[in-house]
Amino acid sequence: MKHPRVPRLALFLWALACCLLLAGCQHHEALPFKLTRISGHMPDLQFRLTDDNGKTVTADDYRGKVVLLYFGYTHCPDVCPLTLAHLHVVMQQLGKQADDVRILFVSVDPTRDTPQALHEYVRAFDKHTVGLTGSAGAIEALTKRYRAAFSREPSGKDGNYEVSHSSAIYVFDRDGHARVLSTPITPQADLVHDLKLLLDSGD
């Protein structure tokens, strides 16, 4: 079985960000989350991008939904498909409540990831997933907003290339506030638990 290859630099940056969040976390949360709490340490959900139907959307279009934000790309050989498969199982475990959740898959490879390519890709995993793309500047600004990291690797002889990227999954409540941080290796039961808290609380 092929194991996920997570770039060392991306892992280091992501781990460092998590450590800083944990070290500085003083904000009291009433809800008993199991995942890393990021309330007050990450900005509200905010962006203006193009979805996989070619429509311009902003964070306001997803208000009222619990949102999972993940940065990846359609040519990703391992981490992205494994992460989306992981989240699909989580959605299945939520049952009907999954209709109040949206997985936002933001491409860090806007050159190749057209809305059509994103649409075919994300819908192969879960109907609650939305593919998002935009200009290189818009994508870079959004990754910096959430302290994510990505870098394009040198192209091979065939012209193909990979993009190294961090793998954090940011969870926002219905009002667009950042609440917890998940990863592709987070136990599905823990993520389901925290999502249900947000969905049931209406917070």
Second form
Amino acid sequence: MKHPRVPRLALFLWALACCLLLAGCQHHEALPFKLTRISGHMPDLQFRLTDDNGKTVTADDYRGKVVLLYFGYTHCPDVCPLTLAHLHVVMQQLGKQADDVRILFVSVDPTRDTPQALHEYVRAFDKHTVGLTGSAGAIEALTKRYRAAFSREPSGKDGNYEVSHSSAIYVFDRDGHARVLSTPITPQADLVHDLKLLLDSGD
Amino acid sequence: MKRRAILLAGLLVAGLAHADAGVPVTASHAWIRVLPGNLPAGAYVVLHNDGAKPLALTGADTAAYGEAMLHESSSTGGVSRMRTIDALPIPAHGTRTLAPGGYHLMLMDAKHPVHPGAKIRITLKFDDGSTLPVDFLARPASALSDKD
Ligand SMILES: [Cu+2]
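Requested next: the structure of the form predicted in complex with its partner chain (the form predicted alone having been shown above).
Now the full complex is given, and it begins with the chain already shown.
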């Protein structure tokens, strides 16, 4: 009758060890985010593109900053400006901490979105916004990396076209790890909440 | 001769009255989000149909832009897209809102640079043939409504 005691204790210790191990591994998951978590579901931030000053940049240039990644294009008159205007409000609510955040606006229309065109565009919203463009291949690779498909759709006369694109805003921590997903309809307060967690935790 | 003149005057008055009271629609909160360069802009407005019959907005004309198109944005399944619509119904005694992220007028090819603060006259067209001139306030890119 004493026999089952030992395994039970062993089992308990084993379970405890597992919990501790899991907690260690899932250290990232400990933050009480309000938005959809994407840790482990989306790869780390990685790209090589041209910024709106015409400079070649990589994800490493933004290490140390909390990054908001959004795909769009400047000829988008409605949803893209709305999203960037919302993000501007979010940045204002972060106050001084906004300096540690970068909004990366990646063009899914590199044909029309030159660095110069992007420069004027992003400046019209928030000063912490960087416009990124590049070869069609580089843009496609980045959208595929985050399963953010886009497609060109002809509209109206004069060869004008619209681009259907992902509405997601991917949030990365200071180390470039994907953490949460925001959308244009996410309440601003929730995004502010999660950005503050990432800015304060330093993890 | 005199009778004909009276008839003519009567017709003229009738015509004027029709032009005046033709649209039972009132517009409010009309604004345009101005983007840098000559990028297309979105125009937004709240339309109220005071009439007893449903009406539909079918388009718009403005001297300030080369083209004004009626559009709807949607973000379903995580994808943002935009489509052209032919008519936007406004129910009898009802309201229809054109707002960012949904219905809007897409203004293309500005004839002159439009700066925030400017008033842009846009004539709205309805399915019964009537029109309604509305002054839209040009607002900066980061604006979220007609006021701060
Ligand atoms: Cu549109």
